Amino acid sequence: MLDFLWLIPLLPLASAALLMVTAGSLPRPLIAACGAGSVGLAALCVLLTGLSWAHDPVPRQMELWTWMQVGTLRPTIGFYLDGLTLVMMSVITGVGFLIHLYSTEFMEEDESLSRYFAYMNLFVAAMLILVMADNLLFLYLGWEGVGLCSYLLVGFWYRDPVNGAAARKAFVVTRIGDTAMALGLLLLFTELGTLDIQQLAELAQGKWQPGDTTIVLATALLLGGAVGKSAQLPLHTWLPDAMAGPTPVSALIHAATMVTAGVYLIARNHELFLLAPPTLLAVAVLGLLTLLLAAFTALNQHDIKRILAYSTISQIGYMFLGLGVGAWSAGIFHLVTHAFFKALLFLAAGAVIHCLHHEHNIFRMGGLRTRLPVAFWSFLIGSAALAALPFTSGFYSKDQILLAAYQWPQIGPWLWAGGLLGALLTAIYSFRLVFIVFFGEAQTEPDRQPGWRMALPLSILCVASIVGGWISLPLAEALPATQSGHPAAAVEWISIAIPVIGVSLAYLIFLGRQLDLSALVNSGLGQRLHQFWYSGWRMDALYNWLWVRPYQFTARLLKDEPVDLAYNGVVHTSVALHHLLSNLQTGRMRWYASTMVGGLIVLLAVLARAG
């Protein structure tokens, strides 16, 4: 089964063109089994690459052809097979068909399902590309791809003009990263000669030493695309934007899968950021701030899909934390859990949505434990998983990240402490989130349930988000070991506390109602906080003013192209002539003659006075 690895991007790239191709013309019901099956099928054949390779668990590289050759670049089509590797595609493919088997139903009733197939099947193989490329260059192509998937994907609803401008800034947010990881990429192969990721981890380990400033410039640049693509600081700001595309794609493309590319870069070029302790200090920095950031946010909005983008990000921010501190594997576990428990959520909250009228306010909601009972139990176990409560999945990857941040020499029990404290606010927001939609009183009556193919799907997942913990990811071979010892006990009980104590102040404030908040929240200051943390700490504004509104200002000045004046002035010029001219054109002969005459005059007097 190794030697056709290629199948299993080939299956979904394969369902895309053929959906394109066709343009809708074939039977609805096919074009959703062609649209779920191709990537079901790429998830049997992962399934069997997995079993293959368990019994002979040894790096191999594909090569298939060379993409191109000019002078000593020489980048190939072809594909590298490790732990990292086998750990994303199954998370791409597994995640990925259930989620497209929820949107069977859920997408069944719109007019372009087969545009909607045509774009998450291409993701899919995008994203495939992008997990198992051999080289960087190949690897920057699937990054592409999964960024112009995105584009069209969030603006899938394109006749509303927001879903337009969303979709619009998630594609020029992620290019500023981009455009750094490109450089970064040109650096490396100026430096090295090679784009091949094997290559480069040895060929870096022989020409630098740790902390030299080529090597920190690089994986800086590297980082720089991380941070786009995976919607941290700085370039967080249009995860929650990107919410406008139907609820499925928030499910695989912005929670288990295209967000966590970045996650999968850093890791996968782990010997480079090992060589530039810097950068590693500023991923674990810029993951603490973040998560923070999205976590403080999370709790003050309204709309059900915003709360858990802004988890998003804050969950992405931990995964950045355990690279930071060197707790590879652990991050890597957390992007596996988390594509569990967040997979669920939003695929709960369109069921949610797509059975209440497609209301979006959780506060329009209430009462629906009892109303949409797989939808409450999705919610339930998902959330207690993203909160990190004992024995779920989500405990075992964020506790294991906890843990090694205290422990890093430099400034590890600030880290941690950080990390805590987004531990707390995630238990609340979360938990928030289930008291007010499913419990009290209800405000919406639901005028469906799911159906079968959003159930099954939600189930799975369910299940995932409990036992996912106890999963042994194959990564020894791949990825380096944390190197820490054992923390103290209470530093470890300390941790498993705080998500116990965020549950149980969620349910004092927003259920059981013992711990009013009012007069603080109504406070001159409350509302001023709640006002700055709901509009995301004012960072698209700061973005506005920056750059949007400077940039439209500029494009006023240039919209009647200045630069064309002096064009037009030579135009209007020869017009004018040509009228004047035109007007000696009289048809009479007096007139004609007497003009002739006077211009021989003239020309004679020229004549003479040079003569």
Contents of the next structure:
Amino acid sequence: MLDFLWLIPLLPLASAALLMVTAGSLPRPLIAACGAGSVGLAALCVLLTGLSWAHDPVPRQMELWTWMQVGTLRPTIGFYLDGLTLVMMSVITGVGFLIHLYSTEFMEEDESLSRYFAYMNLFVAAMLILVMADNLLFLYLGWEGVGLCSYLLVGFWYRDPVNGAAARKAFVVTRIGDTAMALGLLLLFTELGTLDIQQLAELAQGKWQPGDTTIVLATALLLGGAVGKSAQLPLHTWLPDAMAGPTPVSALIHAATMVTAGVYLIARNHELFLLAPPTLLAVAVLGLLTLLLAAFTALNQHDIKRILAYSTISQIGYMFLGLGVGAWSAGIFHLVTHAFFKALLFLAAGAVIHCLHHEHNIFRMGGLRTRLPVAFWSFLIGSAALAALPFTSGFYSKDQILLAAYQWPQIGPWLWAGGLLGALLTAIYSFRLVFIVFFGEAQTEPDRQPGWRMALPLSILCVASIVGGWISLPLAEALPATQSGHPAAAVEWISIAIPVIGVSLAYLIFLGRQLDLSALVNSGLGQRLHQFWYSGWRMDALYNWLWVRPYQFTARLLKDEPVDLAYNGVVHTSVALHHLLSNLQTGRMRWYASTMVGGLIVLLAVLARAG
Amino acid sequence: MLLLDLIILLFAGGALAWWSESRSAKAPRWLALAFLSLGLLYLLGGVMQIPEQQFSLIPQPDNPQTWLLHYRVDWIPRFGINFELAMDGLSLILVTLTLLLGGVAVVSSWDEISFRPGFFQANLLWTLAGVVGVFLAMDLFLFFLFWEVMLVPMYLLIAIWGHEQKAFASMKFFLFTQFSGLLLLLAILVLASIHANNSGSYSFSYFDLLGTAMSPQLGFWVMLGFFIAFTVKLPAFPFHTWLPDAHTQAPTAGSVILAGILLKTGAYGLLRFTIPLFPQASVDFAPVAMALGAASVIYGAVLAFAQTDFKRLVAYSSVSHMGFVLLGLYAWNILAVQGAVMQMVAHGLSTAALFMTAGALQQRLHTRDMRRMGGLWHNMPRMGATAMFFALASLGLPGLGNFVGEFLVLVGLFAVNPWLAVIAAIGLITAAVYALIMMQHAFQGTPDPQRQLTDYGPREMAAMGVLIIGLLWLGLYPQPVLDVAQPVLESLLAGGAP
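Same protein, different state: after the form predicted on its own, show the form predicted in complex with its partner chain.
Full complex below, order starting with the chain above.
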């Protein structure tokens, strides 16, 4: 199977091409079979690849053809397989297949089913290329490809201009990061003469000492790409709006896979980042700030999908924190468990929305525990894992990150404390959601129940969200080990206790109502704070004022081509001269005679002077 | 002989199409398509017979055997003017592009032209004949002749078959090109007379004029004449203002060949003549030229975003894309120059398709105003999907040809001037802004339920399919094109800057 690695991205790519060329003329069951089946087959291929790789777990490189060769630049269309690749491929095709299966029911009545699966398959292919590429330029192809599919799928229901605006925002904001990343590629190539990831790592270690300006700059530019794609500060504003897309899209692209590409990028190039301690510190601090900012925002949202979107931003913040403090495997581990429980949460939210006449507002739900039991249990398990309650998958991965943060020299304990505050908030907002949506009084009655194609993926993801913490990922060779050593038992116990306290608080506030915060919330300051957090710390308004408005203003100013003023000036001058001269031609003899005499006098005078 | 035959074929085809107009209104377009296909087959058939190793030879000025094809007869011996045509890898790429896009242009105007269809096709073919001559002429006098030959029919295409402001736009086009043509002629004459003073005999041969010794001051001014003449054509900021008017007002086929091919003659002139003829002056001037390139990238993108006219938007996007070409040429290393050539070809394909889309929209909606479009994906999914593809090519999506061009330019430029590379890279963001807003205004949003529109038929899809395959090929396996261009670019680089 290892020789047929190329088949894995090719399967969904071929399906996407087929669906695009046939443009919806295939029978609908065949479209669904093609869309979900191709990803299922790819998942099977990944499984076989993993099994044969396990016999001899050494990294492998496979080159299909030279993409372009000019001078010393020679990027290939080629793949690299190691434990990290395999983990990412498993998540993409495994979770991806479940989401495709779910989609066959969720999108059943949509008229553009073929377009939907074409984009989804194209996404899976691009995402596989992103994680399998052996050089940064081919990786960049996948990177832009997933961005494109995100754009196409966020704006899938194109008739509403709001969706179009959300899609464009997603593309343009991430492209700002992508462009930084492209500049990072240029810098790395100019300095090291290659874009092959393994060679870059080797050459960089020979060329630079830790902390050299050039490598710090290069990694900072790569980090720019990572924060864009992974919706971290300061480029996170596109993700909440991206919820305009169909919910399975949010599950696949904006929770499980694409938004974690930044985490993958940093982990894949960890040799470079290890040479740049300032960049790593920035990764950790940005991660911490993002996770806190997003957690506060999530606590104040009404829209079920926006809560989950902010929680995704927040959880990726944990992954960044983990990478920044050198807990490489823990960061990837959290990526995997997050893929399970966040995909589960989104799909469960999709089931709620699907069965509740497209209702998004959690305050118009309530009491769904008995009415939509499948969604309830899924949400409960997913939220438990998200809140990192003991023995769920999220607990193991988040715990590793927090412990590594605690042991990080200098500001480590502060990072740890910030992460704990985030964990407390996570527990509160995730169970706020559970208590409001599934308990209390019913507001809206569901008009249907999810069928097996929705229920089965939910059940599988429920199991994965629980037991996902017990699997061991084959990352030992691919990523440096986290520094070992156990902190004081108290630190461990605090990490375990915080989520439990958070859930209890959520219970007291939102369900038992023993804790009444209405006075605090309704006070002037409380209202203003709520509005501030509800708007996501006013970041959108800030960017509007800083970038969008000035750009639009400049465009309006230049619209009518100011450069033409200069050329028109020439035209007007010629026309004016033409009128002047033609006016001299009056046809009156007396005027001609007098000007002739006048001219003669001037001429004589000039000649006399000269003589 | 092949090269001469090719030009004669296009001239004759044009005359025949004109003549056929009196017999049938449909004959001219079939004739035009037939002659262009014949030309393409004839060229490719001829090229196939050239031995493989000839392609890797570095073309030597003094040895015609090292060129792929060569043709020369005396013309005006008294002034050393020859009828000299020669083809190397660079000309081969550009001539092939010319014939291919010529065919696309004919298809794109298939039933748009009802007034004097034969004369229309004649002008189209004559323009193309002039362009082919420009790409092949190795005598500067002959080059200038073809330069003028390609412009006059183009002027007529805009002036006769253009849209509502055709008189203004065609006059503006004519004045800009004639002024730049005059500069070119003056520069050529000065260069030839310097050469005559140095060597004692007249010559307009490119190969003789290479390496003409002259004082730096004089060299600068003559170089500037060539530079302005070609950057007006390219066009680069601030000489670009004829382009939005000409493109917008031209009939679809005119816009297709104007953007797809005619702009490339400017880039070709810079690459073949300006820089190699004046290596030192060009090196000194390179920072200015690159600054103009970077300004074009950003300025074109901002103005494209500001437009409400679909065609004008695409026209300004060309200014932005040709800025990359200017940057690549003056960065003057193999990466950047290969990128510039690739960008020329890829931009030719993607912009031709976008102008074809604009033409199809105008034909169906009788407007180019995007404020009166919206939701057209619903009415015409095939048109929407293909437009999306070319909008993505235009914003530089990896996997398509334009990305290869822009990336190579950026890599080459970064080594020379990292800050300009940063500015040009910002163009990747602004390109996304205008390309996506174009898709939004025209194809996304709420459809008009009253609207009854016909989607692309097989003829249009065939043309689009050719362009799509071309861009995918250039984006995923550009090596054949890079390899064909490699020897000639290396020889130009070696002869050019130090």
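Here the rigid core means the biggest group of C-alpha atoms that line up within 1.5 Å when the two forms are laid on top of each other. Only a predicted model underlies this, so the values are computations on that prediction, with no experimental measurement involved. Positions refer to the first chain, counted from 1.
For Ala23, state whether the C-alpha moves by 2 Å or more between these two forms after rigid core superposition.
Comparing forms between these two forms, the Ala23 CA shifts below 2 Å.
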